[in-house]
Each structure stands twice: as structure tokens, then as C-alpha cells.
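We begin with a single chain expressed as C-alpha cells, specifically the form predicted on its own.
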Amino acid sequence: MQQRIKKPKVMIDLIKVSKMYPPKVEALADISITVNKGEILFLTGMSGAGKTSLLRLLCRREKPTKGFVEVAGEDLSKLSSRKIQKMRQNIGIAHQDFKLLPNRTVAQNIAISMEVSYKTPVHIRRRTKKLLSQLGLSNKINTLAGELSRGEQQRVTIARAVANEPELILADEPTGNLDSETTGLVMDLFNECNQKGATIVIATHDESIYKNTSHRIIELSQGYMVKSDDAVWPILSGIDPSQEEHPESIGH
């Protein structure tokens, strides 16, 4: 009798998913992306792809024009906020503007996180402690956020996407601000989340963090999904395969 492969469960779909700003700023058109729980994946492209609105789509800080958004198992247009709030708790975000508490510690930034999901004062310490030596960051614990550098500051914030464990991470640009070190160990933080669950998704210029990889590589441009090293792309894309030779053409 032979054996039934169970398929890996879905962390994200997006299907046919556009989105407009006023006046008339197509930033997303017609993405589509299924990604895994447990995956790693690595959007690219120049500013003004739109790596950074397919983000806000996945944490519901935006709603698609067009089209569907699915994470964990829920549409997120049709959660309600209390649900949004709780859906955020197993949600990681790295943002590419920090958005760090200037006037708060490094250590009291990165305990917000873990403190709405009501851990205690003991497993915060611990954990804070624990991701600030392993981001080279162990002498900083105490001091204002608003007093480091770019690079400390884009480290604090990763620490406080990863502190709480969460299921998917989305880290937008995060070694934007860093050398190639300090990179590795932001990277091998990544993986060490990876080994334990958490799917994440990447938007990143930095060539280095995937040019060697063996996850999927996403390239948006103009908005739009020019390439993809997923051999099943062009059908998640709603493309016809017979365009897949020349998928630099796809949407333009």
C-alpha cells in the first residue's frame, strides 16, 4: 500500500492581491505567494517594489485593493480588531524604521513584546538577556534606545520581533544598517527561529543573506512578481506557463 505524503500546512496565501494608494499608486498587482509554516522566504527588489506594502499586508497595518490575504488559517478582512490584536501576538515585525521607544531602555523595548502575552518578569530577563548576546548586544541592556546607533537600533528591534517566539516573522530590511559580522549573527538568529517553527519572510536588498541559500527567492518589481526560483511560480501567480522562459515580461 503506498504511503499518503501529508502536505505542509500553509502559514500565508495570498491570492490575486493588489494594492492602490490615492491618487492612483499601484504598489501591489495580482500577487500571488502560498508560503509554508516552517519556510524562509526572501523577497527582493529595488525601493518602491512594494516589499514593504506585501509586509503591511500580512500584519493587517494595510488591506489589499484586491484580492485575498490569508494567514494562519484566517482571512484577515474579515477579523475583527480585538482578533487582529491577538493574531499580532504571534507576529514578529522588524521594521525598517525601528519604531523603537527612544525614551526606553534597550531592555524595555525588547520586554514589550513578551509582556502582552503576559510572561513573566523572570522568562523576560532571561530572554532579553539571552538575544542581546547573541546580537553582540550585551553591554547596551540598559541603555535608552534613542542613544544608539542605527545599527544597535536595527538590532534592538529585531531581538524585540523575535523575543515572544512568534510563529511568522516579517523583518523588512534587516541588516539594512549593518556589516557583514554583525549580519551573520542577526542571520543566524533567523535560523535558530527557523529551526524551532517560525516561518519568516524577509525583504531585503542585501544580496549576501540569500545568494547562497536554499530558500525561495521572490524578486517584485513595479508592483509586480517578475521572478521567482520556484519552479511551480508562474501557476501561484495566476501566470500562464508558457510565459515562464520570460517572466521579466509578466505585467508590464
Given for the second form:
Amino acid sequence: MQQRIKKPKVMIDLIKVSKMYPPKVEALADISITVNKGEILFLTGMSGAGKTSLLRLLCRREKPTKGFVEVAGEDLSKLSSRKIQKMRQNIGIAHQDFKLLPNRTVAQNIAISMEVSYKTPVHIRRRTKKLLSQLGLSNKINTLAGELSRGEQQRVTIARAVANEPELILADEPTGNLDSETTGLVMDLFNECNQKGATIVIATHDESIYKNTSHRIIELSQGYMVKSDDAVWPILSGIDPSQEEHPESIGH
Amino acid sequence: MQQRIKKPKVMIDLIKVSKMYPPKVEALADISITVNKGEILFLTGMSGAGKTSLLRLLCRREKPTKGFVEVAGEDLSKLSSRKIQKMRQNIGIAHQDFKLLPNRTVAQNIAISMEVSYKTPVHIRRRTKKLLSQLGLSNKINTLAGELSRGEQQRVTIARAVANEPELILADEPTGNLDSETTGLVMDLFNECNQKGATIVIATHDESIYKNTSHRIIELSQGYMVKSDDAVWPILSGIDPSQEEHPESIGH
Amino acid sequence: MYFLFTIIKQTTRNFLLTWSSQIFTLLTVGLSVLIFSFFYLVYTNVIDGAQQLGDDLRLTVYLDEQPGKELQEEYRYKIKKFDRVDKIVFVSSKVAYDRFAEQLGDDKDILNDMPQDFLPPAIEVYPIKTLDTLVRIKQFSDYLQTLPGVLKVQYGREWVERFYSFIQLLRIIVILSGSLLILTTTFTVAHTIRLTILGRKKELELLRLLGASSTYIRLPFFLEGALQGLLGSASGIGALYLLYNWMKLRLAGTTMVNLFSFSFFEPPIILAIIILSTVLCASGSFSSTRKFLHI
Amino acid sequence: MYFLFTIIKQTTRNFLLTWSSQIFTLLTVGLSVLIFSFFYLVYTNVIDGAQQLGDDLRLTVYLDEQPGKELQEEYRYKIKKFDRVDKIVFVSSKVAYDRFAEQLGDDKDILNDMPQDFLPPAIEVYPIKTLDTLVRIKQFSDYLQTLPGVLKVQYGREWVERFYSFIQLLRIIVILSGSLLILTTTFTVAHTIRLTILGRKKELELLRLLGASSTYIRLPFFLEGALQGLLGSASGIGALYLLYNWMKLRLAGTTMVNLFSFSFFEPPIILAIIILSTVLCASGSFSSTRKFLHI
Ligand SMILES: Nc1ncnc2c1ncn2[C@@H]1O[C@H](COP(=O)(O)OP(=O)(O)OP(=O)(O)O)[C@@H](O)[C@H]1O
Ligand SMILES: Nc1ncnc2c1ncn2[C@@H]1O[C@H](COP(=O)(O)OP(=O)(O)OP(=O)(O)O)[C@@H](O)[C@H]1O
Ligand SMILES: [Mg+2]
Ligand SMILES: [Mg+2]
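Go ahead and give the structure of the form predicted together with its partner chain, now that the form predicted on its own is out.
Below is the entire complex, every chain and molecule, led by the chain shown above.
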């Protein structure tokens, strides 16, 4: 685990991270996770387990109470405001509460994530069209986001998250409002991004999307990691997410 | 199906209802559904199929473009504004986008649905506590709704919907952000309400919650009803939702 | 029925939840009332003050001979018939002579040779200084000219015209400022209330969907608006009163206080301003919620 | 780099999306500038006007004997040394006699027996009517008294005092209104901008999470604020200009126009007002976004 080897390989490194929200809500306790570049990681756990809180730490929406959060080899607590901006342009986030702008069209909502890094209008248009057709929303391109059904909004959120071709994608409950068919479209899109090199962390409670995959699954419970196969994952083996791993189904 | 018999038995009666949104989005087309008092009805269908639109018609958030919507024997398009208020106090809605007030506490958010019908503070407090403990949120009673996790917010929405002991409960994707264990709590609550006489319509894509029930399932696709067992349901048999019905799983 | 209880609880909660907005609205109302009533005060006092400038304003009516007691009464009667006057002074030749002598000062010896009645007797008419009178001063002069035994009527014509114009100008300015201010005030307060309510759009929509009655939704806003109007206007007037006293204190040593009589509003006017603001704010707040009632 | 393009697009989109709020803000800025500049105009013109009321104001210096050419020059020099004056007129005994005769009108025959120089010669000093001079008028009178050969210095003391006080009063009122207005205007505009930005909180937070740079987020607001300040103040001044012309037109027939010289702002002042508003709005808008930068 020398710096030289680690730097290009590890995307996310959480070291003994804890997060307390103001009065005394312990959202995360003593979490250590390493995610390699090109990996897909599923984060599961009951409602309130701390999945969203963990993702928030990764994009520095919150700072950890204890421990270190490193993304792409940089300690987030030490980054300047300018560097954080640059970093966020390289992270695509599908928020659990969508954060769409209801009075902008679908196209504008997706474009916004590319505009912040000053992409050309032509590129933006092409990419938007492609994503929408992949997610089955081609006919909604000029509809206001506020007039979409919830499931359509969720897909727009996902499209916005991946639009800028980020190196890291954080998807928070990306299929909560989607039927199984549409869920398939979304997972295909994620897999495509992953093939192109993106690291993906998906927080979800939807068993169907991780049941039959070979990807790693980490389960949180009340802020603690209860199931992880961290040790099994060969940190130095690089971009090869073909580990065999059978998730246990979560309690019924 | 004479008026005299129908009135006490039928809760919802949709007669050839269509709904077009402004430019020319056909959300619902020619839907006819009858739901008896005390029934639980599952509404399924792909994202954008028109589930939410149908629920919106039932609480008169929208008016149908064509057809009639009758709830508890009253044609909604003919009700006075005062009567609609009364009617809405008797309908509990768990909105798909929650509609919580983020800067009020959980208790206040739940209380609001009882306050509009001027319930006593003592009653409100007791009911709020009971619901929260049933949904596993007792420790969040005085937390601001905006500081909850999405799944917790969803449960608060459900608590608010059933708090006023409504005769009709409309739950729109009530378990989209919940793990299977918490989903169990929610379904138990719905069943309890149903036992006390409430009619419940649940729009969902979560197979697990209707897979093993005996309740009726209606599937929508692009605004049309594609699967319904309306005819099978004995309209005159009253409050006895013990029909045997095996839902087909929706396309994968 | 927990109707009243719930409404009051709702109002209090709104106030507490949005206190920063509330304070801004309060400040807006307060400042607006302050500015407006300040102007109103200026209107009443400056025009008074300007009119005191014209105290010298008089018409001198030169007569051909000294009028007797009876004739004086007749003149008085005729003058008063034309217009209300402040004061009528009969100046005999003797008095005119004395005044002239005094004006000459040390040189008055030169008058020794003159007959004491070489100056004509006169009536000095001091008209009441309302704007109307000022407009009619020329007509007044013409009228006086027609009285029997009048040699000549003299007044500082140019000065009177200029003075009259100035007061007229002041009046136009004050009225114009007043209307502009009312416009701005109403607009600002309406806009502020509108924005504040817009910020609570979500809550209003939710209440509507929960089946809250119009009363339940709107009464708290009405009460809130009324309270804001009441507190805002009261503090505005309070601030004006402090300002007024501070100014009076500062001017205490100068001659101004002696020359002009400043006065604050009478209680009925204060009451009227406060009630008007309260009603305006309450109804503004009330009607702003209208558009949320159709969901 | 599509930097500029994106920023301009963003600004235009904001303007289009929130046009109703924008128009309200524009109106607020416009009305505020209108009110403020109206006041400023009143300040410059009314005080001018009031001073023209005092045109009669002069000090009459009675001399013991008719001064020769040289002595006149010396008087002139000494008077000017004390203070700037508008005009100095030497009135010989002869002229004084003629004036008196004219004043007596038909009765002037009675003067026939008098020597033509029975009235003393005098100097009439018309001081420049700045406020400073008015304060110093008593000192001026005292000074004139000390000049050689002066019998007596006369002026309408009570009137001058009253007049001075009135102008002083006007000045205090105008300054006070001005400060109140500036306060209210700044507050209103700041408040409006704050509320407008608060209404777009969600968008700003999102941009922050998407990694938008501070420039990307704030520049559109800055431009928007500047545009609002520019358009608002320009339309405010435009409205004032219309008002000014309308008033002038309305007063065209009356004597007022001849007596007082109304004037609109000079171009530099207009420019200053517009630039100041633009800078204020731009920086207000800019700094309102600050709190959204730390997410
Ligand atoms: N206010 C609106 N204006 C215009 N179109 C709308 C509006 N609301 C919904 N639609 C459209 O109507 C169709 C049905 O929407 P609806 O919300 O009923 O779907 P849904 O079945 O609830 O989907 P989901 O599972 O994604 O919530 C969709 O195509 C949607 O884009
Ligand atoms: N801003 C906040 N302030 C205070 N407490 C918070 C805040 N955000 C989250 N929490 C609390 O922290 C805990 C973890 O929340 P988090 O959102 O991470 O859960 P989650 O795993 O995403 O749950 P869900 O599946 O319901 O989204 C919860 O108990 C929640 O109430
Ligand atoms: Mg979450
Ligand atoms: Mg829906």
C-alpha cells in the first residue's frame, strides 16, 4: 500500500469515519471502507442506517466528526474551495430527493451539470438526447421537470448524475420510484458507465438490483458496518470487478 | 346496482375517466374502476403509467378531462368547495413526493392533519406517539422533518396520512425508500387501518408487498387499464376483502 | 371546538417559524409608516411656517381725510364684508408722522417745519393668510380702491405674488411627495407580504390538500397581517415621535421654536393612521392567500 | 471556452424564468430612485425658491453726508472686504427725496416746502443670499455700523430672522427626509433582492453540489443586479423627468414659472445617480449569494 501504487488504484478511502449530527444523532460510527477505481459498490441497510450520510461525506456536503475521507487520493478536509469545485465536477450524484429544478425543462436540468464545466452546447445537446433515449424519456425532453411523474424525475436525476461522464458516481436509492423494467434500464446505464471506467457507489434497499451481481455489498446498521467483504477485495489487483460475492438477503 | 344498495358499499367509482395534461399528454384513458368500502386495491404499472394521476383525481387535485369520479357516492365535479374540504379531511394521502414541511418537527407534521379538523391536543399527542412507535420512529418525534433520512420522511408521510383515521387512504409508492423490514411495519399499519374499516388504494411497483396478498391488483400501462379483475370482485358482498387472487408478476 | 385554540396556535407558530421574514416585514411597514407620517407632519407644519413668513403682508389704504368713529366702523364693516381679515388698524396722520420721524432717527429735526398732518391717514388691512385669501389679494385691493374716500391702495405686490407662488409650490411638492410615498409604501408592503406568503406556498398547498377550511388557512394570515400592521405602524409613529422630540430639543435654543409653532399629530389622527395600516396589512395578507385556495 | 456564453445564457434564463419577481424588483428600484431623486430635486429647487422670497432683503446704511466718488469706492471696498455682496447701491438725498415723493403720490405737493436734501443719503447693501450670509447678517450690520460716517444701519430684523429660520427648517426637513428615504430605499431594495434570491435557494444549492465555481454562480446574480439597478434607476429618473415636465407644463400659465427658476439635474448628477444605483444593486445582489457558497 505504498503511495505510488495506491494513488491510481484507490478511488475512495474512508478511515475510521464517524458522523454525529448536532444534538446527538450518531449517523455513522467507525466506518472504514476502501473502494478501488472502476469498482461498483452496493451500500445497503435499513432506513436510517446512514447510507445517505456516507455518500454526503464523499462529496463533502458534510464533514466527518472523526476520521478521514479521501477521494482520488486527496484528503477532503484539506482541499481548498476551488479544488472541491473541480472535484465535484468529477462526481456525479443522484440525490435521494432528486434536487431537480421543477420549473426548468428536462433538457435544462440535465444540461446544468455539463454547463458548470463549460461544455459546448452541441456536446450538451447530443449527450442529453442520448441519455434520455437510453432511459426511455425521449418524448419528455422539453417537459418541465415539475410536470413529470416521480419515476420520470428519478430517471432525469440519474441522467444528470452521469451526464458529465464523472469518474465517481454516487447513486442514492436510484430505483426507489421505478418498476423493475425501468430499473433494468438504469442498471444498464450504470454498467455502461462502469465499463468506461467510472467508480460507482449505489445506496439501495432494492434487493433485485444486487441479488445476482458479483459486486461488493456493504451493509450498514445504525451507523455501523455489519457486513463487509473489504478484506477479500484485492486492493492491488486493479480495475477488475469480477469478484464472486453472494449477498445475503436483508431481514424480512 | 341500485342507488340505495350502492351508496353504502361503493367507496370509489370511476366511470370512463380520461385525463389529458395540457399540451397533449394522455395520462389516463377510459378508466373504469369500482372500489368497495373496506377493500384494499393495488395499482401497479410502469413509471409514467398514470398511477399518481389516478390518485390525484380521487382527491380532486385534478379534474378528469372526461368521465365521472365518484367518491363515497358523490360526484366530485359537483361538490362545493366546502364539501370538498370535508371530504378531504376523510381522505388520507401519502404523497409520492411526501409534502412534508421540512422546518417543522415530526410531531407537528403529523399533527397538522388532525388540526385541520380541530381535534383536541390530547388526542393529537396520543395518536402521534402511537403511530410513530408503530413505524419505529419514536426517537425522532421532535426532530425537524428536514433532518430525517428519506425513509424516515416516507414513514412520517404515511403516519400523517392515516393519523386522522380517514375512511379512504391513498398511498402513492409508500415503500419506495424503505427496506423490506420497514416495509413490513408500514403494511401492518395499513392492514390495521383496513381492519378498522378504511378503504385503501396503494400505487406501487414493489412486488413484494402485493405478491402474497389476496387483494385486487390493477395494472396500468400508458394510461390504459391492462389487467383488472374488476368483474371477479363481488360488488355487493360488502366489507370482506378475502378474495383469492394471484397477481401476475409484471414484466422484468 | 378547538377552533380558536388551533387558529391562535397556528398564528403563533407561523410567527415563530418565520420570525426573520416577519421582522423584515415589520421593519418595512414601520419605515413606510414613518416616512409617510413624517411627510404628513411636514405638510401641516411647513405650510404653517411658510405662512408665518408672510406676517408683514398688509394692504395700506390711503384715505383723503381722517375718518370719524362712525366712518371707521363703516370701513371696518365694508372690509369685513369682502373677506375675513386678521386685523384692521387705522393710522392717523399724526401716527404716520411719528412713525416717519422715528424712521428718520437723529435727522427728525428736519421735520420740525412740517405740519403734523402732511402725511395722509391710512387703514392697514391684515388679511387672514389662507391660500384662498392670497389668491384673492389683488381682487381685495381692487375692491378696497372702490371704497369712498380712498386715495390709493398699496401692497408689496411683487412680493405677495412671489410668496403666494412659493406656498403653492410647496403645496404641490408636498402633495406630490405624499402620493408618491403612498404609492411606494403600498407597493412595498404588498410586495413584501406577497413574497413572504410565496415562501410558504408549500405549506398552504399542503393544508389545502389536507382539507383545511378557508378560514383555517386564511385567518392566521389575516391575524398576522393585522398584527404586523398594528406593530409596524405603532413603531413607525413612535419613531416619528422620537424624531420630533429630538428635533424640538435640538432647536430649543434657536429662534425657530419661538417663531414657528410645531405640533405633533392629534390623537385621532394617530389612531386613524394605525387603524388604516392595520386594515391595509391585514387585507393585503388575507387577499395574498387567495390564489392558494384553488388546489 | 464557453465561459462567457454560459454565463450570459444563465443570466438570460434567470431573467426569463423569474420575470415576475424581476419586474417587482425593477419596480421597487425604480420607485425608490424616483422618490429619492425627486427629493433631491426638491432640495435644490425649493431652497432656491425660498431664497428668492428674500429678494427684498437689504441693509440700508444711512450716512451723515453725501460720499464723493473716491469715498464711494472706499465704502465699496470695505463692504466687500467683509462679505460677498450681490449689489451695492448709493442713494443720494435727492434720490431718497424723489422716492419719498413718489410714495406719497398725489400728496407730494406737501413736500414742496422741504429742502431736497432733508433726507439723509444712504447705501443699500444687498447681501448674497446664501445661508451663511443670512446667519452673519447681524454681524454684517454691526460691522457696517463701525464704518466712518455711518449714522445708522437698518434692516427688517424680525423678518430676516424669521426668514432665516424658515430656510433652516426647510433644510433640516429636506436632509431628514433624504436620510430617511435613503434608509428605506436601501432597506427595501436589499430586502427585495434577498427575498428573490431566497426564492432560488434550491437552485444555488444544487449548483454548488454540481461543482459550479463561485464565478459561475455569482456572476449572473451580479449582472442581474447591475441590470436591475441600471434599468430601475434609469426608469426612475425618466419618470421624474416626465413628472418635472408635466409640472412645468401645468404651471406654464401661472406666475410661478417666471418667479422661480426650476431646473432639472445636470447630466453628471443623473449619471452619478444611475451609476450609484447600479453599483449598489449589483453588489447587493452579489453579496446576497454569499451564504449559499458554503455548502
Ligand atoms: N402536471 C403534469 N403536467 C403534464 N404532464 C404530467 C403531469 N403530471 C404527470 N404528467 C404526465 O402524465 C403521465 C402519467 O404520470 P403519473 O404521475 O400519473 O405516472 P405514475 O404512474 O405515477 O408514474 P411513477 O411511477 O413514475 O410515479 C406521465 O407521462 C407524466 O409525465
Ligand atoms: N441533517 C441531519 N440532521 C440530523 N440528523 C440527521 C440529518 N440527516 C440524517 N440524520 C439522521 O441520521 C441518521 C442516518 O440518516 P441517513 O440519511 O444517512 O439514513 P439512510 O441510510 O440514508 O436512510 P434512508 O434509507 O431512509 O434514506 C438518521 O437517523 C437520520 O435521522
Ligand atoms: Mg438515504
Ligand atoms: Mg407516481
